[in-house]
Each structure stands twice: as structure tokens, then as C-alpha cells.
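For reference, the chain that follows is the form predicted alone, supplied as C-alpha cells.
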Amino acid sequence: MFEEYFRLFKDFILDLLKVLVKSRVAVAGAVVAGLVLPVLLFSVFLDLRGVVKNPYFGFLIYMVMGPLFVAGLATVVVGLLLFRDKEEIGVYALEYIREQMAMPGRFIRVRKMIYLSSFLTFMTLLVIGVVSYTGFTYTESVRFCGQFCHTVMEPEYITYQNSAHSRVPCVDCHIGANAGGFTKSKVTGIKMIFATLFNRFDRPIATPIASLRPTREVCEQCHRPEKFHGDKLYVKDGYLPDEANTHVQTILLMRVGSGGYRGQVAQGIHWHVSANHHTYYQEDPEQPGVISQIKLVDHDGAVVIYQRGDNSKPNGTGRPGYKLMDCLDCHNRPTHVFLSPDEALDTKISTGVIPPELPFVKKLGLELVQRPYGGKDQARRQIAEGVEAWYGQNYPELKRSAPQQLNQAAAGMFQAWSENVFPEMKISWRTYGSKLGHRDNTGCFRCHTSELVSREGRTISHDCNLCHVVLADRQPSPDIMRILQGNRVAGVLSSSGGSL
């Protein structure tokens, strides 16, 4: 039986070759497909087993070899149909098949040939299907999004890995499951590939707030609005730039509040996204980030407009329309978070990456990481030299007794710098600002300011206690329990109806 099938397979190959040689185009396509197929199958096996970690290996498989194999098969078909000799291809002609079927004893042979042809066709389609699906999966992976265009996406990929959303795939927020989002993302991706190849991409890349998916489709899939309620205790660690690198803490009682879902009263921070009222705003096109007008539509339809300048007539600086306030108006960098020098160093000291026992290590770090460097190699070298020189001059005994700690401090400072500064993309410490909070009069103070006034002379309150209560502000080792049990907190909670 085996010899019979082997003979049939050999005859089939010989007959196929006889057909192919009648078309040079078909021969070229067959050679390409035949050479690519075994390499492609072996590469897919290695990728599925996770043997090769390089992101360009996946690109080579699914974006180069896969399409090349399909193109080879397509060339064979086109060659046989359009670019063959004038003679008919007898082995596949209908008359030949009828003749073979009519001859005694030939039916079984033809049937086996049909089975073999069907099997090879099925295997070919299976290979194409596997390559197509795995190729699609590869282009949807974090590895492809973050590592393929290494220089362009390196800042976003590194900050993504350090974020609270590091286990959420990029496509969940940036693309979505519908066909429209998929098509739009792939078209945009093709444009970015060409921009990368020809070095025509922006430096730094602009934050695509306007082109992201609607936040209600994204954020609220995990962060359910009906679960925003109550108050939250927030403790932030920091270190002073003194000799002891004094550990300090800021303790805030955050009034997370509620959006007013399921009969709850809208309150606290998430009052801004309540379903019972809507807050709209306009930005001044001549001053990006400056709110020129706010319109509040209450649950009963009452409208109050706050604007800068003359209130006797509508302010047109923010035209052509209002934007409804949503999650990203405050959480404008929910994943790709770039820290300030102070925050980056505090993080490294609190986790022990930078030894906190080294005197003035925080002060020295602030000085070194904010110097201008041309690239990573220069930054690594000059930060290490700066640490060695400073301690050699001011604490020579440490340079002799604790060289490993000094090397660790230099490596930690460089790590803090390299996770937030990318000279190749023209990204410095304050390139991407955060609107979460109110640093440098941004964030909350864009709207909560006395400069926005209604026709009745009302202003939007800028009382800090609306959103949080400061229980301790950069205090060394504050007694949290004593603070929580104090009359001040109890009075605040009872008056606000909050809960801890």
C-alpha cells in the first residue's frame, strides 16, 4: 500500500512538473513557493514555541515570508492560466479525465490522484491560514507595537512597561474589536511604517488624544462608573535633598466620589463625569491648554456658561464647538506616564535601586539627571563620572569603602533618566505633562480658577477640599492613625458625607 501511494505521489509530481514547464511564470512561482515553504514552516514552529524573542523575527515570518509564499502560489496559478504555451495541458483537461474514467481499471488510479491533489491543496490552504492568523496576531501584539519601530516607540514602550496597565495589550485601548477601528489602525500603521523608513516622523510624537477610541468604550470596560464611590487614603513617599535623604510622606484623603450612577448622588472628583449633568468646555486655539469657556448643563436642563473676558456676549475664541468632559481630560496619560526628576528618583530610592544611606544622594541625583546628554551612552558614562567625582571630593572615605554602593547609585540614577528622557525623540523631563492634579497651574486649575466667570458673576470654586484633604504634606514619618483619628478628619468626613 505504501509503495502504491509513493508511486502515485511520484507520478503526480512528475505530471505537475510537466504542466509547470509549459509556463516560465509558473516555474518561477513554484520555485519561490517551494523554497520558502520549509523555511516558513520551521520559522512558524520556532515562533510558536517562543524560541526566538527578537521582534524582527516575527516581522520576517508574517510580513515577508508569508506573503512571499502566497505570492509564489498566486504566480503559479496566473502562469498556468495566462502565460502558458498554446498546447493544451492534457493532464488536467476534461477530455483526458473522461478518457481515464472510461478505461477499465483506471478509475481507482484517478480517484487516488484526486485524493492526493485534494490533500496537497488542503495542506497548502492550512499553511496559508496558519500564517495569516499568526501574522494578524503578531501585528496585534505588544511586541510588534512597542518594539518593531524601536526608536519611535521606545519611550511609549518603556513607560507602558512601568505603568499600572502593563498587562493590558495596546490594541485594547488603541484599536478595539470592531472592523472600523482595525481598518483605521492598519492604515495609520502603514503610514507610520513609511514615515519611519524615510525618517519623516515627528519628534516627539504628539499625544493622540483626539484620535483615541471613545473613553466610555475603553476605560469603563474595567473601571466601572457605578463603583466610583467613597474616599480613598493615598500615601505618597518622597525623599528630601538633604544629607540623610530624609524619608517624608504626603498623605491625602482623596474624594474619589461617585458619578451618580444607580441612584447615587454625584460627588467628589467623579462628579465631573456624572450622567445627571454634563460639563462641556472649549480650548483657546491660540493658547493650547487654556480653557476659554465652560458650559454646565444640569439635570433639569439649566445651563450655566463660564468664560474668560467679557461676559456680556458669547466668547468665540474656542469655536467651533464644545467638547464633553471625559476621563482623558484629567487622566491624559493613563499608561504612558513620564515622571518628573523628583518622582523618578524617589521611586528608585524607595525601592532600593539607589541606596538611601548614601549622603546627599537625592540632591546629587537631581543635579545629574537634569543635565543635558546627547544619548544613553553619554548619559551612563557622565552620570557615573559625576557620582565618582562628587563623592571623591566630598566623601573620599566612601569612595574607598563603598565603591559598589556608588556604582549602584550611578546605575539607579541612569535608570531613572533613561526611563523618562529620550534625546533621539527630543523627549525631556517635561515634554509630556500630566493633567492629573495641579502642577504648574495645569490640571484642575485650568477650570477651577477665578478667571472663568458666569454672567451672574459666579466663579468655579477652587477650594482644594472639594477633591482632597491634605492630612500631611511631606512630613517625616507622620503618624497616620493619629491623623485619621483627629477631629479635623472626622469633621471633614461628617460634613461631606464621605466614607473611609
The other form holds:
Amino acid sequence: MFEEYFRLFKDFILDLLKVLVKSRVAVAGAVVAGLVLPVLLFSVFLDLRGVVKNPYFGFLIYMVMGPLFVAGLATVVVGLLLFRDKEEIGVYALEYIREQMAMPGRFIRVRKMIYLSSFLTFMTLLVIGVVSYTGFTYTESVRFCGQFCHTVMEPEYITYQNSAHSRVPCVDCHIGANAGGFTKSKVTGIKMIFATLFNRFDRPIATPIASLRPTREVCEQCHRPEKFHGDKLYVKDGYLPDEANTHVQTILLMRVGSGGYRGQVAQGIHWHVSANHHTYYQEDPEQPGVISQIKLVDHDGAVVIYQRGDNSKPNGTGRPGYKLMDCLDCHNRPTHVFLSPDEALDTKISTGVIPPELPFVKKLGLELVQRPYGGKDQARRQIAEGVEAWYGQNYPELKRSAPQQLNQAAAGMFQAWSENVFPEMKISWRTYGSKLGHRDNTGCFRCHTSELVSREGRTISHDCNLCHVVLADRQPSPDIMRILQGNRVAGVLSSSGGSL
Ligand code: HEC
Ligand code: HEC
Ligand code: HEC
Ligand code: HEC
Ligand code: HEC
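Right, the form predicted alone is done, so what does the form predicted in complex with heme C (HEC) look like?
Below: every chain and molecule of the assembly, starting with the one above.
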């Protein structure tokens, strides 16, 4: 039985070859497909088992070998249909089958051949299916988005890894769940690959990219702003640029609020995203980022228009560019969080990466990380030299007694720099600013300002207690901390080994 099938298989292949050799194009296609297939199957196997981690490996399998295999098969078909000597393939096949059927005892053989060829076709489709499915998954992976175009995506990838969303795949945010978002993003993606290949992309990458801007629905798959209730305490550690690197704390009672839920009214910061009222705004076309008009549609339908300058008559309402406020108007950097030099160094000191006991280490760090460097190697070398030189001059005894700590400080400063500055992409400190607070008038104060006035003379409040209560502002050992910690013995609960 087995032998018979084997013989049939051999005959089938031989017959197939006979047909194939009538077209050189088909032979070429078959050779390519035949050579690629075993390598392809083995690579897919390795990839599915996660053996090879290199991002280019996936590219090789799904973007090069997969299409090559399919192209090989397609060439066989095209070759047989279009280039095979004079005969028409359809006629040939029919004739062949008729001939075979006419022979005595051949009927069963032909039936088996049909089974065999169906089986082979099925296997081919299966291979194509598996390769396209895994290929699709590959283009959706963090590996592809974040690492493939290494230099281009490095800043976004590194900041992403350091953020609260480091386990959320890039595509969960950047590709909407609907088909429109999907096609748009794939088109944008392909354009980006070409832009990278031909080295034609913006440095830094412009933001926002309209087609990749996450929508409110995307965030709300995981977050429900109507559920964030009440106030929340934010404690932030910092260090002064003095000899002792004095540990200070900023403590804010943040009015996180909620969008209203089960009869509760919307209040606090997330009042903006309630379903009951809508805040539209428009930017000044001449000054991007400056809001020139706000239209507030209240829960009862009442409309208030706040405007810059002459507000006797509303202008431009309903013009293109009028936008409904959403999460990203405040959380524009939920994951690609670029810190300021101050924050970056504070984080490294508070986690002990930079030893806080080195005198003036914060001050020196601020100076060294803000110097312009051409690239990573140069930065690493010159920061290390800077640390060595400064302590050599000002604290020579430290250079002798604690060389290890100096190396550690230099490495920590370099880390702070390399997580936020990317010279290849022309990203320096604060290239991408956050809209979440009011550091440089790019955040809440774009609207919460007395410059936008309604016809009735109303403005949007910028009272310091509207959004938060400032309990301490870069204060050493704030009293409030003692209360928050239940008057415990000093130092026990200090968040980062400070002098509480
Ligand atoms: C939590 C959601 C989220 C995740 C996850 C995410 N991004 Fe983003 N990304 C954003 C937002 C929001 C913006 C800014 C959009 C804006 O300003 O309109 C952005 C902007 C970008 C930009 C434009 C340049 C810039 O920095 O503004 C690139 C490129 C980018 N992301 C790549 C990636 C890559 C690669 C990954 C995965 C490694 C990723 N993103 C993961 C939300 C996300
Ligand atoms: C797939 C789920 C998912 C999506 C989509 C998502 N997030 Fe998150 N987000 C999380 C998780 C989980 C955390 C908490 C992580 C932690 O605390 O370790 C988080 C934390 C946050 C925080 C707390 C801030 C911080 O840095 O600690 C904010 C703000 C936030 N997300 C905003 C957003 C915004 C805005 C979007 C849409 C662009 C979004 N998220 C999309 C899952 C998600
Ligand atoms: C008006 C600006 C603004 C808008 C609009 C906004 N947020 Fe926030 N959100 C804040 C601020 C400010 C905080 C608190 C400060 C911080 O996280 O640093 C916050 C906190 C959060 C947190 C952390 C909450 C917690 O309890 O720890 C999440 C998650 C979040 N926002 C998600 C969202 C989502 C999702 C949307 C859109 C539906 C949204 N926010 C819209 C300003 C805003
Ligand atoms: C696009 C304009 C705009 C931006 C940006 C904006 N707001 Fe508002 N905000 C408004 C408007 C409009 C009101 C309602 C004012 C009124 O009712 O008079 C408001 C009201 C508020 C309120 C009071 C809500 C209540 O309980 O009634 C808080 C709190 C608030 N905003 C916080 C913030 C914070 C924090 C940010 C920055 C992260 C921010 N806003 C950014 C437009 C804006
Ligand atoms: C419209 C809302 C709003 C108003 C009004 C407002 N703030 Fe803030 N403020 C914020 C938000 C949001 C943050 C948090 C930013 C962040 O999470 O990084 C913040 C952060 C701060 C911080 C801490 C900065 C840091 O990260 O070290 C201080 C200090 C502060 N505000 C002081 C003030 C003072 C003083 C006023 C009155 C002039 C004021 N704020 C008015 C929204 C507001």
C-alpha cells in the first residue's frame, strides 16, 4: 500500500516535472520555491519557538523569504499558463486526464493522483497561511515597530520601555481597532519603511502623526476616566544643586476627579472628558500650539465661547481645525516620556544609580548632561572625563578614596543623558514637551489663562487650588510628610533615604 503511494507520488512528481520543463519560467519559479521552502519552514519554526531574538530575523522570514516563496509558486503558475511552449495548459491537462482514463485500470490511479495533488495544494496553502499569519503578527509586534528601524525608533522605543505602558504593544495604541485605522496605519507603516530605506524622514520625527495618533477609545479600552474618583497624593523626590545634594520633596494633592459615574457629577481634572459637556478648541494657524478660541458646550446645551483679543463676535467657530478635547490634549506623552535634565538626574539619584553622598554631584550632573555631544560614545567618554576632572580638581582625596563611586556617578549621568537625548534623531532635552502640567505654558495654561475671555467677561480659572493643593514645593523635610507618615520616627518611611 505504502509502496504504491510512493510510486504514485514519484510518478506525479515526474509528470509534474515533465510539464514544468516545458516552460523555463516555471522551472525557475519551482527552483526558487523549492529552495526557499525548507529554509522558510525551519526559520518559522525557530521564530515561533522564540529561539532567535534579532528583529531582523523576523524581517528576513516574513518580508523576504515568505514573499519569495509565494512569488516562486506564482511564477510556476504564470510560466505554465503563459509561457509553456504552444499548448494551452487547460487543454493539456484535460487531454492528459482523458488519455489516462482511457487506459485500462487507470481510473483508480487518476483518482489517487487527484487526492495527492489536492493534498499538495492543501499543504502549499497551509504554508502560505502560516507564513502570512505569522508575518502579519510580526508587523504588529513591538520588535518590528520599536527595533527594526533602530535609529529612527530608538527614542520612542527607549522611552516606551521606561514608561508605565512598557507592556502595551505599540499597535494597541497606534492602530485603531476599526479597519480604517488598520489600513491607514499599514499604509503609513509602508511609507515609513521606504522613508527609512531612502533616509528621508524628519529628524526629530514630527508629532503628532495624524494617522497614528491614538484616539480616546484606544485609551478607554484599559482606562475608565469616569472611575477615577477624588483626590490623589503625588510625592516627588528631588535634589538641590548644593554641596549636600539636599533631598527635597514636592507634594501635591491632585484633583484627579472623574468624568461622572452613576449619578455622580463630573468633577476635578477629568471633568473635561465627561460625556455631559464638550470642550472644543482651535489653535491659532499662525502660532501652532497657541489656543485662540474655546467653545464650551455645557450639559444643558448652553454655549460659552472664550476668545483671545476681540471677543465681541465669535470668529471661526466650525472652521476646520476645531477640535474636541480628548485624553491626548493633556496626556500627550503617556509613554514616550522625555524628562528634563533635572528630573532625569533626580530619578537616578533617588534610585541610588548616582551616589547621593558625592558632594555637588547633582550640580555637576546638570552641567555635564546638558553639554552638546555628537553621539553615545562621545557622551560616555566626555561625561566620565568631566567627572574625573572636576573631582580631581575640587575633591582630590575623593578621587583617591572612592574611584568606584566616581565611575558610578559618571555611568548614572550618562544613563540619564542616553535615555532622553538622541543626537542621531536631533532630539535634545525637551524636544518633545509634555502638556500635562504648566512647565512652559504648553500645558493646562494654554486654556487656563486670563487671555481667553468670553463675551460676558468670563475666563477659565487658573486658581492654584483648582487642579491641586500644593502641600510642599521642593521643600526639605516637609512637615506634611510627618503627618502623612503618622508621626513615625524620622527616617523610617522616607521614600529615598532622605533626611526626614
Ligand atoms: C500608551 C500608548 C502608546 C504606546 C504603547 C506607544 N505609543 Fe507611540 N505615541 C503615543 C502617543 C500618545 C504619541 C504622541 C501623539 C501626539 O502627540 O499626538 C506617540 C507618538 C509616537 C511617535 C511620534 C514621535 C513622538 O515621539 O511623538 C512615534 C514614532 C511612536 N509613537 C512610536 C511608537 C513605538 C515604536 C511604540 C512601541 C515601541 C509606541 N509608539 C508605543 C502613544 C503610544
Ligand atoms: C492595553 C491597556 C492600556 C492602554 C491601551 C492604555 N493604557 Fe494607560 N496604563 C495601562 C496600565 C496597565 C497602566 C498602569 C501601569 C503601572 O502602574 O505599572 C497604565 C498607566 C497609565 C497612566 C498613569 C501614569 C503613569 O505614568 O504612571 C496614565 C496617565 C495612562 N495610563 C494614560 C493612558 C492614555 C492617555 C492612553 C491612550 C493613549 C493609555 N493610557 C492607553 C494600560 C493601558
Ligand atoms: C485636562 C487634562 C486631562 C485630560 C483631558 C485627561 N487627563 Fe488623565 N490626568 C490628568 C492629570 C493632570 C492627571 C494626574 C497627574 C498625573 O498623572 O501626572 C491625570 C491622571 C490620569 C490617570 C492616572 C489616574 C490615577 O488614578 O492614578 C489615568 C489612568 C488617566 N489620567 C487617563 C486618562 C484618560 C484615559 C483620559 C481620556 C479619556 C484622560 N486621562 C483625560 C489630566 C487629564
Ligand atoms: C483646551 C482647553 C483646556 C485645556 C488644555 C485644559 N483645560 Fe481645564 N478647563 C477648560 C474649560 C473650558 C473648563 C471649564 C471652565 C468653566 O466652566 O468656566 C475647564 C475646567 C477645569 C477644571 C474645573 C472642573 C470642574 O470641576 O468644574 C479643572 C480642575 C481643570 N480644568 C483642570 C485642567 C488641567 C489639570 C489641565 C492640564 C493638564 C487642563 N485643565 C487643561 C479647558 C481646558
Ligand atoms: C489648570 C490646572 C492647574 C492650575 C490652575 C495650576 N496647576 Fe500646578 N500643576 C498642574 C498639574 C497637572 C501638575 C502636575 C504636572 C505633572 O504631573 O508633571 C502641576 C504641578 C505643579 C507643581 C509641581 C511641579 C513639579 O513637577 O515639580 C507645582 C509646584 C505647581 N503645580 C504649582 C502651581 C501654582 C503655584 C499654581 C498657581 C499659580 C498652579 N500650580 C496652578 C495643574 C495646575
